[in-house]
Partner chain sequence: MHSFGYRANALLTFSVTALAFICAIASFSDKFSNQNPSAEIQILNINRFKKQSYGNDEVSLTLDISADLQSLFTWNTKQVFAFVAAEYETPKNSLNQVSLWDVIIPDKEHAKFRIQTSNKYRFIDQGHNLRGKEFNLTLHWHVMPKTGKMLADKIIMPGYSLPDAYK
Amino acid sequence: MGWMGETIDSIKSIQIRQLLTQAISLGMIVTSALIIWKALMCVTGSESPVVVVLSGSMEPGFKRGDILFLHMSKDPIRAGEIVVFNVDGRDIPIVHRVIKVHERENTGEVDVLTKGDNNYGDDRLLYAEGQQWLHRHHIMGRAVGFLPYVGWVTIIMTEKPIIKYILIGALGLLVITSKD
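Stick to the form predicted on its own and return the structure of that chain only.
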């Protein structure tokens, strides 16, 4: 009897109490991950404290698959900073550098114009129709650190969903068949 037969026998021998214990353990792991994410949101002041670079628009500084750590403070945004922003009508955040800052005289609020380091022109074509500048509420955070290539896991699972389902299935099977 091979590995598959042992796995099937293990699944058949699961008792209700063991199944409940494993389900509770899995629930605790998921809950812990959510708590850690919410804590990071509070500490960094960003709605998304970690993002993956999805395109090559910021090369050579950041490559596709790099993970960025974000922080959002009350300090004014300055030209040269790398920010992550959301544009009205788009679901995916964009990572680009601030190239111009425009301070409004009447309110003192700062509007910014961005550009990808590897792009020819500014991002006005990416903004919502008629929008010339990004406002503070569009900015999700400033890049304060990065891990190269680690985000490829996310990119692969997004672009090839079958891999995600195989991985989730394998992990679920591992949880169900574990004896501890």
Contents of the next structure:
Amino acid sequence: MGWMGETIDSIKSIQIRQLLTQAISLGMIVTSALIIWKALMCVTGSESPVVVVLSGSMEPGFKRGDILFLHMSKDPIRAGEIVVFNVDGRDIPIVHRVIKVHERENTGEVDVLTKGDNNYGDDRLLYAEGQQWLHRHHIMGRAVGFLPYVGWVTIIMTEKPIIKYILIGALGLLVITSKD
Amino acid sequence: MHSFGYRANALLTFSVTALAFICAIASFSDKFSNQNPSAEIQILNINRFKKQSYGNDEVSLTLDISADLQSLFTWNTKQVFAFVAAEYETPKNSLNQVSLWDVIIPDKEHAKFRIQTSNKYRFIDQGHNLRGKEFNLTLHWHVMPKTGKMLADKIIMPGYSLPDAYK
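And the form predicted together with the partner chain, for comparison with the form predicted on its own?
What follows is the entire complex, opening with the chain shown before.
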């Protein structure tokens, strides 16, 4: 009960200047995180330089909850590479391995077929209606490195959004009631 | 300065930094391993070689694959993904790579093997260019670490060819 009284006192005693300073420092933290994210996008050449593995289709190599670092270069796509791609009309990226490549002679355009290591069949079932191959513009990056388990935070926050709200609420409370 | 919050924060930051450092070193140690894998592939039989109703050639073959990939395994290796691909050229396509068979090797004991198998994935051309076609069989491997940077390489074995007529 004493803690409640202290909290209410500290909320009452906030001056405008102190509040503004805290709001600005919070804004600085958020924008520097954004700057780092955008810089990563530039350096790796990929729209999402870090993705979380959501399904078990690449086990035992990549388990659900692992984080993958992506890189996209102009190098041609070759069989065996693990690529991340978006199917038209779906916004969840898929991380699978390239098993077939047919590259055109003149234009360098390429037809690609992918398959998850742990799946029985190839990905034609996942592609859009009538689509047999992936093309370069579907592919967002190649996986070059990974960290295990770190992505569980993102999965939990997506699947149980209440945890996200609790976390943000607690952070907000901490910012407001901290003495500096 | 000595509240629980500050101490917990300092502890968390330090442990995350230490973990990241350990992961980086584990990945770096992979550079010092000496790797010399070897492989040999023979085509035992061409089971079927025909033109599909859409006009594309399809081949079904039986392969004898023997390989020793034990030197690729380090303490930081989670698994090695190996696959055999047929690579060839056609007038329309400067490069075709078709994966015929793959395997997940979970540990060093399973990395030396010999297997006779028909192709796991269908060998279908874009067109009907496969009669008499010469192609390479390439054994690719992909070392997936417990943490860090992945490594991929291959052995190219040239000199295979398909029969001149459908079967």
